[in-house]
Amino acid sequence: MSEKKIPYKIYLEEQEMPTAWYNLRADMKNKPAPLLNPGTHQPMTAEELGGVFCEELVKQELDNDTAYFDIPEDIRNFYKMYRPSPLVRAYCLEEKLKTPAKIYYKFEGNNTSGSHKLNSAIAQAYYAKKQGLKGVTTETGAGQWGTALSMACSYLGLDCKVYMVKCSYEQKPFRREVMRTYGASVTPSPSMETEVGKKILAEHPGTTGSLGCAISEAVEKAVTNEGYRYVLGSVLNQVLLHQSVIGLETKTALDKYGIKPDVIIGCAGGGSNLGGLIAPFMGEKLRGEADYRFIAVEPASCPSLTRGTYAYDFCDTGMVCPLAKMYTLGSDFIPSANHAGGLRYHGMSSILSQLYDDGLMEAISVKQTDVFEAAEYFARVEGILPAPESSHAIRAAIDEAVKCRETGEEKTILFGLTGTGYFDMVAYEKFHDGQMDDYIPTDEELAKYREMLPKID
């Protein structure tokens, strides 16, 4: 088909939308690696998991080998309120900046909770619910998992107990008290409100908190109150799996009109956008089917890919979750209180983390300015105001975009629009009035957090 008869913007039929999730895994040649129990250093069992994940979804966790697992039809049902998403060319972008590129972008940001958070909250609500559950406790960093899983649970009725990572609680008031709208209870991250938090407040005093912080408050709010289990919105196998449904949509609409992306951009900061997007793309490339160059963008300021140690490390800073081996920087590790680009995880997905020891993908990190200035200009050309995350894609695929025009070659690009900025004014306006910087973490910082990493044999 040529290319003036695709439109701008590629729309998926109702029937075309992914009847299951594709389970990446299942195409790897090297598994990625098992969560240990942090007691004896052993694999983690399905009975262990329970105690703190739903049963269904401790299923999928362990699960290497079946590639499809079907999607339940209310959570299709639920889907299909915000699902497909649209799959964009960037024409105004790609005119602005002179290149021969062709850029795409698949745009997450059509629901309320403003990302793609909401694939994996719903499926995650969904087998609580079914499990026959009170509720369900949850971290959230910039907010919008929070927002996703109050809008799944109040659509099932379940409760929702969110800790939000303090900086993030009062630099982002209205994404909280959409949270609230929808029923969840919010608590700014480390807390008086458990055990964990009263440590971690005691040995950091006027901490602004962490992804690694609040985790270790959601999972032991989990475990001591009956009736509830403790859900994630990144990182874990089941999350990816989710999200895969980006990936297979993106996949067919490009198929649909015979485009081959040459690169393919996500941000990553635990890494459910990226896994998502890159899942059946990847999976095309390990049984040796295609090639894509695939490309994980993360903050300077947050490098766990780029700067970080391939090693087992505690999924929190509380030490209460099990063991996954990763790309981290040290479950101690906390983002200065002046990062507001999102991706303040300090570790990566454990399947994204072998994929990228096995040469499979890059990864580069970006300086939060550089961000914000490509998230002011994609704002200016295309017309939607992205989250800060989403930026860190949107910086690469412009840098890429650039290289093109200089080479002259003609690549189509691909990144993920994981949803909007509307609730991210404050580091916006940070930007505007020159308040934000760059830091990153010195070599003498991240050593000092490499050393604490624990020891396995």
Contents of the next structure:
Protein chains: 2
Amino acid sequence: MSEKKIPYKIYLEEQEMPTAWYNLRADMKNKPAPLLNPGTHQPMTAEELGGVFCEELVKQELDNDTAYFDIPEDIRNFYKMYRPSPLVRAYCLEEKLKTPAKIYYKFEGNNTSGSHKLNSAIAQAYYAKKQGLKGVTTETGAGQWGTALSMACSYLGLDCKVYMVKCSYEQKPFRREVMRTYGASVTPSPSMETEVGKKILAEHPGTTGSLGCAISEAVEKAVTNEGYRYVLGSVLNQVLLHQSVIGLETKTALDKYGIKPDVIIGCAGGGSNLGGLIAPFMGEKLRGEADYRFIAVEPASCPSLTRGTYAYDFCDTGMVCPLAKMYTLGSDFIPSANHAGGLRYHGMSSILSQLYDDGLMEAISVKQTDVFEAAEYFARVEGILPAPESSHAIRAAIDEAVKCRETGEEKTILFGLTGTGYFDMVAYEKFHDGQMDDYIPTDEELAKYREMLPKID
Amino acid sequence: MSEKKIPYKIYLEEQEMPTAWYNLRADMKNKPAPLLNPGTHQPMTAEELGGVFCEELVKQELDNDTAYFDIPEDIRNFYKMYRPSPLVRAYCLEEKLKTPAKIYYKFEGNNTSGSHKLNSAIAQAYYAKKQGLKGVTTETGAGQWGTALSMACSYLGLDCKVYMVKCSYEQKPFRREVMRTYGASVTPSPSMETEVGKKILAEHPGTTGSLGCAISEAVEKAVTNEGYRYVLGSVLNQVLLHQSVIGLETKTALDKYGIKPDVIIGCAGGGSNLGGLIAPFMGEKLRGEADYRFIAVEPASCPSLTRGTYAYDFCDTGMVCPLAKMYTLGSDFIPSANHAGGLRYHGMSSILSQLYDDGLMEAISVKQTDVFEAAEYFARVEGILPAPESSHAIRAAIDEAVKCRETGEEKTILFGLTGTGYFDMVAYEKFHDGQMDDYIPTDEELAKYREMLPKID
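Having looked at the form predicted on its own, could you now put up the form predicted together with another copy of the chain?
Complete assembly follows, chain above in first position.
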């Protein structure tokens, strides 16, 4: 521990910001399993992927060896508009908890998309623009990714078509309006605009949609429209690559003050934030240079790591995407309608799944009322109203800090505060009004979806 | 101009943050006129004010001579949770506008209250706590001030009662919910909780309220409840004192890089942001050390400086508050219901009114569709979705920069970006849907309210 006085917020200088993304796969002994063609069950080739993703992103997706990818200057300049993000020393939280632990969080919410999603959105939009495309399509659930992509596309003059999970579209008109401010077209999914949407609506009339459905629609729209490609805000290797900017900044800031975290905590839905935050630290661990505990925190209502199966599965409901090997609950799994806390995806990044399977990372699940309790506590003490997603990590960090109070250990806890909850007040209201339950899927329910996993040799 | 490369965002180090607030009145030759007792028309004494405000704040309110007030350490620590705020070089906006002007903005929106209001909220709550009070009462319109005060009170363990203008209460349930997250009680105003509320409801059944009404209710609640005082988010001298932290940080940041602004622009409702931003620069001007142009920007639908009268008037509708000498439209004036852009107060800070009357500051008014056009433009180019209030300053800054493009002048423009618009999406939606008009009060209408001004010798 350094003798330097640590400020409440550590901001890097502009010239200290990362100039290259770090590709964690380069240091993994067991590489993440490749994407498979859903028809042939053979690894997807660059050519096949090129119909869905733009060329540079295909390269990034498939490259398990190159440790660093230069961040193009235009993207670095865009980053300078809202980065570096602060690494915050949670002095107030420590004091309130009366813990000897030292708590830090990397706060990614100070931009209009409200989360870390912008880090990958600008990268994906940039490569699409560079390839001369007209636009991109995507899906969004809570709306953070859709907003981020809208911002990036607006900046670069690209068309942006967002399929928004219907229940979110209806419950979050303000998110929709932000995307509209950035010139995106937003369609509630499932819609009658795509074949897969029509099929899903015919089979499940009245469905309020799911991320898996919306992905299927966005992919179809991209592959059937000249000059469009599909982009995704999480799960993919390329996304974790871009999000490594979170971890790289964090590590530089900690190194400046000689701080070494003992435990690193992140919420985990598709894995984009967690994968980005832990990247350089996990790299050190993989290279045997340092050791850290890593904890993935997921909702008890959508427990892909803690109760899922490590297997090949579809990334989407319509089964138009490649197959990915991941911890999954099955592509038809949809969390309880009462689940308000985000992180609703049925699967998990192949990189994180492999690390978890190799025992390099822990995972826990938390109940949503416990998450909102932590969220409100944190808001009052640290002054930031957190996104429900981020609050999973807050819950786990508080629990760790309380353990330290009991044991007297002066651990250094680092967690990722991925975003703000300004568009999640309906969920907070439910919590305040005692209308939030803690539904947890039964073993029978999970078994039903497990049975439906595709059979791959 | 310095040769140093200016970063996109200038953050001060923690130790560079101001340790004292600057009291602009100390350098004013013509001091702002004193508050008057509404009954006797004599200047309010410290004792009289002490029934409404807490002691330290009364001192600050009445002191026209002390140039600097030390910021207590507890407040400085709270500031460190969300300050220093960034001074942003608007490179992207400059490029998009093709202007030779250099544009800077001080961005106060990166905290959960969404605006600069927190700077004074924590100060006022701190002094209330120090005096051993139980709680404070206040009013809120758009909700930024109420949220800020809720955050400050929650941090200090004070009770917080907010009277929220009824139409905002109904149209902004999420703002209400944020205040609830911070433990405040929020009552739609006018209410049946106060005598003045009952009276207003009897006279105007079905009224959707106004800031002036809500102030009357909050003041009554404070003076009739043991252990409570009233606090106000704008207009008062004490508020401008606390908000000087904005200008002090800005000046330190500019000085570090040897930058001298030619024109300083701020939106003006009650004057808290503008007064805070310009304070140290105006101080230099008053002392003859430097010269700057200052521009107050107000809505054309509520034009207190540009079309109001400089006279003593009531601060509130219920006429329970002291009289203040200010540019005013009359305490019964309420802007058109279609006005969505904030800055709805009928009067203006006595300090700013005096400076304007002395010709030390300019004022302009802008139409709300022009404001929202600038807001959307800015959001797309600079990546921050601005509050409608702040967008008045954006409009004026863009217009100045465009003039520079035409004349070729390389002016340095500084403006205050007071907050974010995340809770204003209904207004943005109106704008997108073409449902926003530009109602401007007629001369006859303004004359009617002018006739109703109190007659003071």
